[in-house]
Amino acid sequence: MFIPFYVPSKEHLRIIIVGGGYSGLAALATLREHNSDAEIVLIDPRADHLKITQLHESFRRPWTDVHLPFRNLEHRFGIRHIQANIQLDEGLLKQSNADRVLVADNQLLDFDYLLIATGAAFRKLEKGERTLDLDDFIAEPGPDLLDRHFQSGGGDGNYLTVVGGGATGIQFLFEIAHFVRERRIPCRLRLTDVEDAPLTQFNAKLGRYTEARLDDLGIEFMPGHFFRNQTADRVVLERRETGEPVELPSSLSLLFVGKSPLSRQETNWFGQVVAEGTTLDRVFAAGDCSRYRVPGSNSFSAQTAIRKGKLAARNILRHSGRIKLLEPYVHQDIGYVVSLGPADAVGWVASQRNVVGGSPAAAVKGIVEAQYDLLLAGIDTYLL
């Protein structure tokens, strides 16, 4: 595979990725494939790469499965990896492409592109004691995290209460509920949310196929209602038509509420960021952070991530050559799937009306999760 218009000047790139999750791998991939020599340093402040798309799946397989140590990507891709957090804005973006120079962890890095892809932070609400969000799923096995609430007392013909009908929501749940049915834990689960039905931001039809799925196993749904508080037995919520409070038994909420980044970074059509009306040229945003100029899709996806991730590298090293022609960013969604369990899902494929699920679904999200394993393998089978 080549990069049309990317003719190489003798310059030994010098390249910084901040954030090692699917856009900046993604980036990294393409860009070690089209130039084994440009040095390359991955920030970023965990120790693993997180296949956060595949983080309901550690409650029937291994940990290590959807976690991938840094340390391997730096002997696999002839990279470096700095474990280390860092606070961007648009004055120090604009300082850092003037100097070309960045400061993590106490050292001062020369670069000659800069690619910011951060990812985007979910919204938090407040935890109390018997409260878990993606936070704690990150940082522990589901498993073990809901074995512990067991054995402490929790779960006795009680329920446990999934906030959020988003995609993450949904996956969650329905990894919990085969879980807890196969280890005969007696607990009933529920799901609440603000709208009316599942996965309000695809087409209804995955939504009514979710809330069938939700009654063949008993899940009790609570459509149009806030979460406000999760106490030692009972969980409270609001009617959102009313503002009425309702009380009801739970023994531990899990809040997954979605993505709602603080700010994302503007860029042009090719990737650059824009800082105070300024493009950086040497500085480049990719994935959940950033923000492209349309017509290009800015869903909080992984496909998005991906293609951004290529995109962005795939214009670095044409900025970096000798024609400096740059490939503007048009990609749209080709589909979304979303798990119900170990054989189930439900999605769309080429067109949202193009709607697919159970077996066929479940099929085409596996095919989707080992095409970014190949990647990561350092095999590209993406078109673009």
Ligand SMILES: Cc1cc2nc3c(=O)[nH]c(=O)nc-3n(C[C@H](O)[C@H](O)[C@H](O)COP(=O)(O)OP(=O)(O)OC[C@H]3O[C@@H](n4cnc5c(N)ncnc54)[C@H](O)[C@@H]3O)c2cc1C
The other form holds:
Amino acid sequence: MFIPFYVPSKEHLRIIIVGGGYSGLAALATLREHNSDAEIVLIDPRADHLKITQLHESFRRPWTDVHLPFRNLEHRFGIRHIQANIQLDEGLLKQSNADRVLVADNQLLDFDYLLIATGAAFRKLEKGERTLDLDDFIAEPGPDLLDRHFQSGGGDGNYLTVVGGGATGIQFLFEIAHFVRERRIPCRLRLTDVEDAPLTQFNAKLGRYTEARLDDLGIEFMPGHFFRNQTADRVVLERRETGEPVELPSSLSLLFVGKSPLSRQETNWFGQVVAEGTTLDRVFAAGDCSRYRVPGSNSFSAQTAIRKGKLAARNILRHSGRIKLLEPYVHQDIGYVVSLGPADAVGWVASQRNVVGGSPAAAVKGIVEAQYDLLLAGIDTYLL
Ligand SMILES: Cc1cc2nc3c(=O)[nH]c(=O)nc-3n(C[C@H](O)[C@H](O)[C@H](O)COP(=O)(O)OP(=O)(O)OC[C@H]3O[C@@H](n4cnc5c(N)ncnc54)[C@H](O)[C@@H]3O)c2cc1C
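Switching from the form predicted on its own: structure of the form predicted together with this ligand?
Next comes the full complex, this chain leading.
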């Protein structure tokens, strides 16, 4: 596929991508497809790209299925990975745009274009000995974490409490339900959320379907409660309406309380960073860490992250070319499917009103994940 209005100049491009998640890698694949000799450096503190949309599946799939070592991508896309954590505030971004130099791992890197794609931070609650959050599931396979807990005496006749009925909490909860049933672990499950239903960010029908499935599996649902803390054998909640504390049996709480909407980098319609009121022509941002000017979607979703990454890459190439006519961001998500265990899912396709559930929804989710895997293999099947 060719890029309209991209007429390459003779310049040998040097591009730095900070953040090797969904948007960073979508940008990388697009850049490489259209410019085979650009020098691309990818900076990420991790050793592996994490397929976080599939992380809950690590309860039934090998850990290696959700981790792709950056050294494989170095080879596949002809890039260099530097394992480093880059912190850039607006002042430093302006300075980098002027100097076109970035320091990473004590190396001075010259660049023509810089793409910031560092994702969004998770909301954190205070953790104790008997709480786990997403960072734990990123660091270690879920089965190992739970096995350790059950072997240490937690589980027998006990409850495990999942805090947060958003997409992440729901996906983990249903995988755990499948996991404990398969292994015949005598452990009951509970979901609690401050809202009145699960998946409240979507059409209410998604929540209703999910509640019915919770019921079918015998999972207790406690809506309208804040999480306060988890002791050795109790979870302490607080009723949203009255502030009254509620203590319930629980040996472990899993905290999935969503992403922080704070500190997103503003950009213009083309993905160029706007810092302290100035548009930086050589610095772009994409993915969850960015807020593009509307009308395009700024949702915290892999689809949006991929589309922003691809658009930023096309605009970097156009800006480096002879015409410099950039493309505005207009992408809208065309669906979102939440997995409810290995064979079930619920979501919407085409319009928020068009709800899908059951095995057809699980198939849609599988297709979306397969399309991303193709992109990582260097085969771009996204239309835009
Ligand atoms: C558990 C979970 C399940 C999800 N499931 C779905 C789903 O089913 N469908 C969907 O559409 N969306 C889903 N999402 C949302 C989706 O994963 C995100 O919207 C998407 O990953 C955002 O892509 P990104 O590139 O902006 O950030 P990320 O994919 O988070 O990548 C950010 C990268 O930047 C790196 N980084 C961070 N800080 C720095 C730094 N200072 N310097 C250098 N590198 C840095 C990180 O190591 C990481 O590799 C899910 C999210 C979670 C947490």
